[in-house]
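In structure tokens, the next block holds one chain alone, the form predicted on its own.
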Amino acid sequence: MNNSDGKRGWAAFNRRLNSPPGFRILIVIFVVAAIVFSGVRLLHYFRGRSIMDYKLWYETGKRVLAGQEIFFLHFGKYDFMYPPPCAIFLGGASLLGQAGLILLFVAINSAAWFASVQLAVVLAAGESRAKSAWLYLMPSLLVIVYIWSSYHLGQSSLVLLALMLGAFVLLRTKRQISAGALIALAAAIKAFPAMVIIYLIYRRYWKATVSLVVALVFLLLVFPAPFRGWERTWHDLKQWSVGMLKYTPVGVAQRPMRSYTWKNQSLVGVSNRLLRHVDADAASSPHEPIYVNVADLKFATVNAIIITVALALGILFIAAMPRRAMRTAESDALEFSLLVLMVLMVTPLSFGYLLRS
């Protein structure tokens, strides 16, 4: 066959994936995916296999509704690191049981691919309709390895994807309040989405900024209150940020053996794991230690290096934005795409199955 040949047949499958009985295909593999994403997961279930972190979702969840501590050491760590809204939120869901959590989380988890997909075309093209098939395609099958890796750990990172999308939409159809709470929802999940709030404030975002504020104080403080009390809820708090917000020589948060690692690929754990010695490999056990350090700098030194480069990727991002009266729906969607990269960069702990985003 020749190039021209090649060329022909290139087009022809443009048009046939193009068409609106291609879109329907498109539509019937993702079904096909989640569902067989899904029913794996279900099937280990059932079959006794490991379920990973579903196991800790329902435990937690059924320590809720008996009222008991969320937040203790186990083995030295939390077991449970999550904001404690995020616990509320797993309390309802263990009412279904084991298997009904499982069931739930990972419709949950198809809804929010689904979501992640039409949100980020509607960035991408600026309609709700692309019309290259190729913008829903391709996203999801550079990561689909991730996607895969959120069904199988029971991780909410499509979850935080979606609802993250879905308020850069809301703040480009001006919007502000509905985004303001879609990420403090999200930070309500997992508690690193709340940086966005330096870029709302540098956009002079401020009723959104102030949505975030309020509603993330709501979650935090007002909705556990009717199921765990006032004082609870503010033990609570407390016992999450102690143990959480905690950034040591040894490791972040509850992660002292990954934190280095190759696991995380943060700005925070590259730096420590290139400029100290410290094991790269210290997760896996038994083993032999790795160290891939380039120098051995302290403690206080690597972290004004964090600092100093953190600061330079905001003065380059900053210097690319355009200014708001030049800003468009293609402008926006590469200005948000970039925000998301230097949140998952800066967050202290970024494992894999956060990358999809």
Given for the second form:
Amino acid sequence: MNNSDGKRGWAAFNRRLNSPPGFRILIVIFVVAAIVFSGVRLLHYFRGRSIMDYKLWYETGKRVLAGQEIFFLHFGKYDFMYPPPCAIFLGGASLLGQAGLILLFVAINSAAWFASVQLAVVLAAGESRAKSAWLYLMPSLLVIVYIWSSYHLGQSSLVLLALMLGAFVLLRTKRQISAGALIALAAAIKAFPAMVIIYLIYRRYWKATVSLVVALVFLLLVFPAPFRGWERTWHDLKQWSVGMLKYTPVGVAQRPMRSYTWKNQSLVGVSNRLLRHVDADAASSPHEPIYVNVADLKFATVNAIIITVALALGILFIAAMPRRAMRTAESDALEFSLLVLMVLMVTPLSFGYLLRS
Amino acid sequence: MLTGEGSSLLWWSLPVLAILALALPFPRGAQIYGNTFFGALLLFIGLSIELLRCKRAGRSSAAKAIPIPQTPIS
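Cool, the form predicted on its own is there; where's the form predicted together with its partner chain?
In what comes next, the whole complex appears, and the chain from above leads the way.
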């Protein structure tokens, strides 16, 4: 086959993929993949194999329903370390039983995956009507292993991604109040999306900023109150914040064993691992420590380096941002991508499954 | 890139993908040295440069659109 034959074949394939039947095939592939990923997870449960984090979600939900403590030390750390509203959501989900909870979560994951694809295309292609099928296909294809791990582990990363992309689309369409509320909902599930507030303030999205703060206060203090009572709600919030706002030479928040290991791909994790004499192995059982540090700096020095790098990234981001009047659909797509990358790198705990965003 | 608005991002994306793909043959070895972090960092730099290019292009087209004020003939 010569070069021109190859080009003709590729052009024909591209034409077929971008035709209405081509799009229908893509939808079928998506549905099949979502069913397989969900089915495998459910099959694991019915065969009595490990159900990873789904077990923790179910047990936390049951604790909420029984009015028990959510944040407590177990082998020196909290098992559940997400914000209190997330525990309340889990309380509702656990009413379905363990299989029902898994089914609900894989269904939510699939919906979030579908929404993320659609929203990413809207952001990338702007108002353009001619949207290439590759735009729908390639992003999922490149991170398919991470998408699978989201189903496998029972992680909420796809849901967070869908919420953040939804917020960006709403910001573009000048619906700031809804955008702020979506970011608050993401932050109520896993705290780190709250960092986006710095961007909202810098870009003077005042309505979105207020909406984010009000919705977050509501989700943290008001929403759990009917289920936990005011006193318990305040206690939960205090326990959670005391447990999470920890950063020591030994570890970050409630994951002392994993904070500086190969599983943490954040700026904090990588810097500590490469610049300090810390064990890089994630095994919690007795094991031979692994050291990969290229220098042996003090904790304070490493922190100074982390702050400098984070500031440098922030300055680069600000320098690259166009003025408000100069913004276009293309520049916004790039800006939002940079924002997501920045949040993922700067957050103290960034385990592999989060980086699919 | 997929929208056909410039291929420079491709040149940033390829090394990023290569860095991320290191985790396929060496899952622990690659991640222990922060392949995902450095991949994200490289992508961040590439996208920032692309955004800067957009900003400059916007500025120059805006400058072209502004009519040059005419000096009144005395």
